[in-house]
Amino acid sequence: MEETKWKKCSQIHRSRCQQISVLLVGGAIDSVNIQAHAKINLHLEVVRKRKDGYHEIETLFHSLTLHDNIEIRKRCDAGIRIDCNNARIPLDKRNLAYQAADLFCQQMLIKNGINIKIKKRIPIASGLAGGSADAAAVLQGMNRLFEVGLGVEDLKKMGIKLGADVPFCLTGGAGIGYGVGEVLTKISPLDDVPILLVNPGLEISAASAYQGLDLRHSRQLRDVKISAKYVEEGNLRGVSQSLYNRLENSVFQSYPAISILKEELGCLPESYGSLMSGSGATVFAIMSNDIEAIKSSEVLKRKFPICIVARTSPFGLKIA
């Protein structure tokens, strides 16, 4: 009688654990999706050069809607695999995805293998951040996989060590930017506001851009506050009157094209203002709605190799 009753005991608890066993398998997260989004630079100026060759900012960054879809799948095996429908970015340790999960895995003690496939659509060495918005999307996505519980600061933290821009790609929306442009301080985006981004087809790295400055002699510094406040208002004139770059200065003088460029956008029909973004060599102009924006983006196409109509968007990150 007592064997028979342990016997049944013991079916009904391997019958309770086989469920457990099933639930725990079945609300595991095997993949991810992402859409790591673009940014532009509404403000950026150039402080000084700092002892360590990196040069402290003051800038005023916004996501658009413009992004690349970052998928992150676990694989049985060990390393990390890349695959991406551009053959012009780099499958190893040269992408930004790469090391971030590279760095991740090393951090938290990360075993498993995993894939990640990148769809770019954000343009290659533009001053949009493309490379540091999919490398956030990855410590995210990667955190969400791994079911790690990390909060946004302790990403961030991670996310400097792989770039300047990384930490503002994790938070998105609207930012201030001090330091490298890792000091964030979040500020109310713009509303749903169209931006036609045009690249003349060239591909210009940021310690290019910085290397050219030249910050010898004493100067007036842009406050990035003025821009602030504008955006916050949703002042569009306020705004587009405000824009500014310092690196500017360094990008036309080795690429006149891109100053061309800015005059035209600033010449069109509906156009509030235009700017190169970051390090360029992409120009954005601030339009007044979509229908003018697409036409404009039309007839440049005829010029330019890209011509992209995007909107303002309240976040850098959407896990899809």
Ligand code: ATP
Second form
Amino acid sequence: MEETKWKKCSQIHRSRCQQISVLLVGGAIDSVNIQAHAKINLHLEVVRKRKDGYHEIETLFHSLTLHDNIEIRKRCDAGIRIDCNNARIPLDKRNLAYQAADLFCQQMLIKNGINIKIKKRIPIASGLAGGSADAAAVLQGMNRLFEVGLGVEDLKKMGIKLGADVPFCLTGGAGIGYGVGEVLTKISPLDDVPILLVNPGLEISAASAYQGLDLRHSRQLRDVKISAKYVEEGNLRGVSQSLYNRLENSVFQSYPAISILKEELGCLPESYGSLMSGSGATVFAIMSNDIEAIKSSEVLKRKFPICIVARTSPFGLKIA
Ligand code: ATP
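Shown: the form predicted alone; wanted: the form predicted together with adenosine-5'-triphosphate (ATP):
Starting with the chain above, the whole complex follows.
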């Protein structure tokens, strides 16, 4: 009798211990892994230059499957340490991932040190928002790692302090961006459409692309809503016919090779149309199928250093 009672007690104790150990493991997270996705702009109109020097734009963003991998790990000592597989990425305060971690720690009063490991796949300074995607991943990753529980709107308010594309990278998918790109309206994304990305080996800073822009002449502004409607309908022909980027003219004047590349991608078999993304230098083509996208990229690789076949993605971040 006594023995049965003891057995029962010990079973309950064991099961409680198991519960507690699960809670401890679940609660005390040491690291998070996040996929930080690239974006393209299917439409980019520059509305005006503001008094503070920034340009007001209307743009249609779309996330891609192409992504960097970010690992954030707690450290016993203080400080933020960055490690990256690409030697051309700064590892100090100039890195947007560093700035994001620093801002999050300051605003949330976090004293813990962290290591951030960046596996870079998104080409640098290429109009694909690689730095912004990394910053967005760090904000969301820190939120998870330290169990702060901020909503995406709070993170977007932090994100805009780091860069105009950070708020979109936090939400991802497809969205219209107003203001400097931070006032976002989400729309239904395209469903797994192959996108061929080609970069002629040029790095263009967004600042230099906007500097070359001449906004004095009167012009008709292109309406972003037309492209957005085609995206929501999944009408690839419509999306391709309305592809537009106001920055192309100024960038093409300085780098005629990008204009030639755009024409070449537009003429590929099974290409619906082509456009320079953001401030360049990457040009993308919307392709009708994967096989043709891969075949074309194999041929183009002989001429251009960066040729990547990606797809449209319904999200900007993925936490593993
Ligand atoms: P956008 O499309 O938002 O204008 P981009 O793709 O043209 O961005 P990035 O790849 O973000 O440009 O790089 C712009 C600059 O930011 C580069 O000079 C790079 O050295 C610097 N940088 C800082 N942190 C990062 C990072 N984590 N990843 C990439 N670049 C970074």
